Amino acid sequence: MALIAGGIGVPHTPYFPKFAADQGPDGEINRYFGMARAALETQAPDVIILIDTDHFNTFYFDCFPTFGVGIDDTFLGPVDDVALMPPRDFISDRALAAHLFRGLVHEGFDAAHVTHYQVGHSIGVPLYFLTPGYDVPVIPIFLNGHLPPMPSSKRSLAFGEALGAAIRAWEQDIRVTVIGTGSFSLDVAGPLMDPGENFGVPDLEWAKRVTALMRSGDVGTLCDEATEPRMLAAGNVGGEVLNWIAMLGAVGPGQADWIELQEIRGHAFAAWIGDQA
C-alpha cells in the first residue's frame, strides 16, 4: 500500500527563479525554498501529487473544471514564459493518476479526466526549486481557486481526504508527497494592487490568520473562516488557500512541522509530517 510521507506548502510566484538568482544562495527566496526542499528530501517521495489552481494555461473560461486530475506519461511546462525556466517535459505516472481519478469519482467527486495537457508557472516554479533534477514523477491535481463559484473550504478539505484515501489504496509500496501551492492574500494585476507594483497584499492579517491556524492544526476553524467572500477580499488569487486545505485533507490536518510566512507576498512555506512507515 502507498504511504503519504508528508505534505509541503509553497508559493509559485513566476518571478521567483529570476529573483532567487539575483539574490544569491543566502537570499530569502532560496532560504525558504531550501527549507521546503530539505523537507521533501527527508520525505523521499517516489511520486509527488501537486494540487494547483491553473492560471489559464491548461484551461480557459470556456472549460474550467472545479476539480481535475492530470493523466498522462508526461506533460509540458511551464508554457507561460518563466525567466530561467524554459519549457520541458515533466515525467508523470499515468497508472497512479488514473487510479486517483477513479477513487475520487467513486467518492462523489466528478473530477475532470485531463490528458494531453500543458501547465504554467504555478506547477513549474515549485518543481524548479523543489526537484531541480526533475527526476520524481509528478501528478497535477487541479482545483479551481480563482473563478467564482469556487468549491467551499469544507468541500476542498473533503476532496483532499478522498484524494488521500485513494493514494493510500494504491497497491504498490511507494512513498508519496502531497504539495499544495498558492497564496493566502494576493492581488495580481487587479484593483487591489499596491501603488507602483503589479501585485498587492490586500489583507496581510488574513494571511497571518491562515498561517497561525495551519501552524496549530486547526483546519476546522480555517474552513469555517475561509468563505468565498473572505478569500476574494484577500485578493483575486486569495482562493489558492484551497489548494493548501486540500493538501491538508490528504495528508491529515495536524500541526505543521514548521511554517514561515513571507509577509511581502502574502504567502507561506511549510511542511507536514505524514504517515509513519
Second form
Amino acid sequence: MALIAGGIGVPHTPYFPKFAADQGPDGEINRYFGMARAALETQAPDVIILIDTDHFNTFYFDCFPTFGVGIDDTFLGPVDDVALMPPRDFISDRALAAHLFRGLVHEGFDAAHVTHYQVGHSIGVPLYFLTPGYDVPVIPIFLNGHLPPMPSSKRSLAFGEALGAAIRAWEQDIRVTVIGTGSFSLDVAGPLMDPGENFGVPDLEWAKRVTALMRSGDVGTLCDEATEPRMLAAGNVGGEVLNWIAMLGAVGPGQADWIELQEIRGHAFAAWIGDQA
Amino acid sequence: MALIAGGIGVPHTPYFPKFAADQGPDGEINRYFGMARAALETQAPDVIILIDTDHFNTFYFDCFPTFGVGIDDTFLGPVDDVALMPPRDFISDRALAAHLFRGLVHEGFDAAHVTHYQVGHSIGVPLYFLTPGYDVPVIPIFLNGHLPPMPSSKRSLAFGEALGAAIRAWEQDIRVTVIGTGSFSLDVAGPLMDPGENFGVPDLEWAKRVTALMRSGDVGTLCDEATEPRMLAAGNVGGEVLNWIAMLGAVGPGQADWIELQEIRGHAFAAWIGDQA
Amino acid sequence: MSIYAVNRMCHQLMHDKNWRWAMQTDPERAVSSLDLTGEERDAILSGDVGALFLMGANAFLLGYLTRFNVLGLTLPVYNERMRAVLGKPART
Amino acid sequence: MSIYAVNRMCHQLMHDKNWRWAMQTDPERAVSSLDLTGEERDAILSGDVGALFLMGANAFLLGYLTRFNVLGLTLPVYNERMRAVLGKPART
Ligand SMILES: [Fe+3]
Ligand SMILES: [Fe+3]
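Please move on to the form predicted together with the partner chain, as the form predicted alone is already shown.
Everything in the complex follows now, all chains and molecules, and the chain you saw is the first one.
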C-alpha cells in the first residue's frame, strides 16, 4: 500500500526563479526553497501530489471547479511566461490520479475530472525549486482558493483527509509527498497592494497567526479562524491557505517539522513528517 | 422569499421533436409532454431550475464537473443538431444562479462555476415541449449522470436538498419549478443497445422499480437501491436517474402527483406538487 | 492517453462541420492528421467501433459515427459491431 | 455579463501573443473588435483600472495590463489607480 512520506508547504511566486537567480545561491529564496527541497529529498517520494490554486491557466470562468484532479500521463506548463522557466512536459501518473478521483467522488467530494490540461506558475514554480530534474511524477489537485465562493476551511480539510485516505488505499507500495502551495496574506494587483508594488501583504498578523497554528499543529483552531471574510481580507489570494489546510488533512494532524514565514511576501515554507513505514 | 411551486420529471431524447411532429398532436410523445406542460403551467413558475446531465455539449473530458451551476444572463442551445430545433438564446437569471452557487458551495457542495456556456439536447428538448414560448428564465444545474465515477444517489439527494434550501432562501417572492431530466434505463450507442436500434433499454424492471418508488415517494429506498453498478447496468446513461433524485431533494419528499413510464424508452414523465404559498 | 484523440475525433463530428464533411468524404486523409496509435487508426478506418469501445472510447461519442454515416457505419452495421463486444474486457 | 469580455481581454494578453502585441501597439483598434459597453471601452482605453475593478473585473487579470505595459499602465500608475478605489462599493 502507498504511504504518505510527508508534507511540504511552499509559495509559488512567479518571479521567484528570476529573483533567486539574481540573489544567487545564498539568497533568501534559494535558502528557503533549499530547506524544502532537502525535506522532499529525505521523504524520497515516488509520486508528488501538488495541491494548488489555478490562476486562469488551467481553467477559466467558463468552467471553474471548486476541486479538480489532473488525470493524464503528462501535462504542459508553466504557460504563463515565467521568466527562466519555459514550458515543458511534466510527467504524471494517470492510473493513480484516476484512482484518487474515484476515491474522492465516492466519498462525496464533487471534484471535476481534468485531463489534457496545462498549468501555470502555481504548479511550475514549486517544481522548479523542489525537483529541478523534473524526474518525479506529479499529480496536480486543483482547489479554488481565489474566486469566492471558495470551499470552507473545514471542507478543504475534509477533502484533504479523503485525499489522504485514497492515497493510502492505493495498492502499490510507493512513497507519496503531498505539497500545498500558496500564500497566507497576499493581494495580487488589487486595491490592497502595497504602495508602488505589484502585490501587497494586507494582514501580516494573520500570516503570523497561521504560521503559529501550523507550527503547533492546531489545525482545528486554524479552520475555525480561517473564515472566508478573514481569508479575503488577507488579500485576493488569501484563500490559498486552503491548499495548505488540504495538504494537512492528507498528511495528518501534527506539528510542523519546521516552518519559516517570509514576512515580506506573506507566505511560508514548511515540512511535515508523514507516515512511518 | 422564493417558493418551490413543484417538480417535474421528463426525458430529453434528441429525436423527440421530430418524432412528435411525425406522430402529430395526438401521438404518445405530445400526450406525455402535454401532461407535463399542463403541470408546469399550473405551477406557473417565474424561473425554472433544470437539473440535467450534459452529453459533451457544455463540457468535455478536459474539465468535466460532478456538479455545476450555469451562471449567465443567457445561454445558447441546443448545439447538437436537434432536428426541428435550431440553436437559440435562452434567457436565464444570473443573479439567482450566482446566489444558488454561493449557497451550494457554502453548504459544502463542490460545484463548478459555469458561465458563457452552451447546452445540448438535454436542456433544449425539455424546454421545446414544456415552454414552447421560451419565455420563462431557465437556470441549468449540471450533474454528471453519465461518466463514472458519478455522485452517489445519497450525495445527489443531499445536493438537491441544499439546492432547495438555497432556492427558498432567495429574497425575491418568486415561484420556482425544479425539473429533473433523464432516463432510468437507457444505453446510447453502446453494447447494451437493442438489436437494430441506436439505443437499448437493458433493465426495464429497474425503470419500473424506480417509477414505483417515485410514485410512492420512497426516496430513501430509491437511494439505497440506486448504486453505481445498478445504474450502469441499466445503461450508459442510467445515472440520469440522479437528476430526478436531486430534483426530489429540492422539491421535498412525497408521492408523485402522477408519473407515467414510457416503457419503450426506459424513461418517465411525472409531476410533484411543491410548497404551499 | 491517446484514446483521447479518438474521442475528440468523434466529438468534432458533431461540433465541427468541416471535420464532419472531411470524415464523410475522405476519412483516410482526415484521420492521417490525428495523433493516433497505429492500432487506433486501423480500428477507425475499418469502422471497428467494438474495438474502439474496448480501447476505452466513449460509446455516446462513437455513436456520432453512425449518426453521421461515417466510414460506412450504417446503423445495422454499427449496432452489430458494438453489441458483439458485450461483456468483453475493456482496457483501463 | 459583458464584464466577461473585459476579463477575457486581459486573459488573452497572457495567452495570445498576437493579441498582446495588438494591445501594445494599437489598443484603440484592438479594443474596437470586442463586445464591450461604451463605459467599459472608455475605461479600458483610458487605463482606468480602478473603474474596471469596480465594474467587476478580476484584479489578477487586470494586473496583466501593467505586466505587459499596455495603455501606459506603468506599475506606479496602475498601483495608484487601483489603490484609489479601496473600500469603494463594487457593482455585483
Ligand atoms: Fe497564487
Ligand atoms: Fe441523456
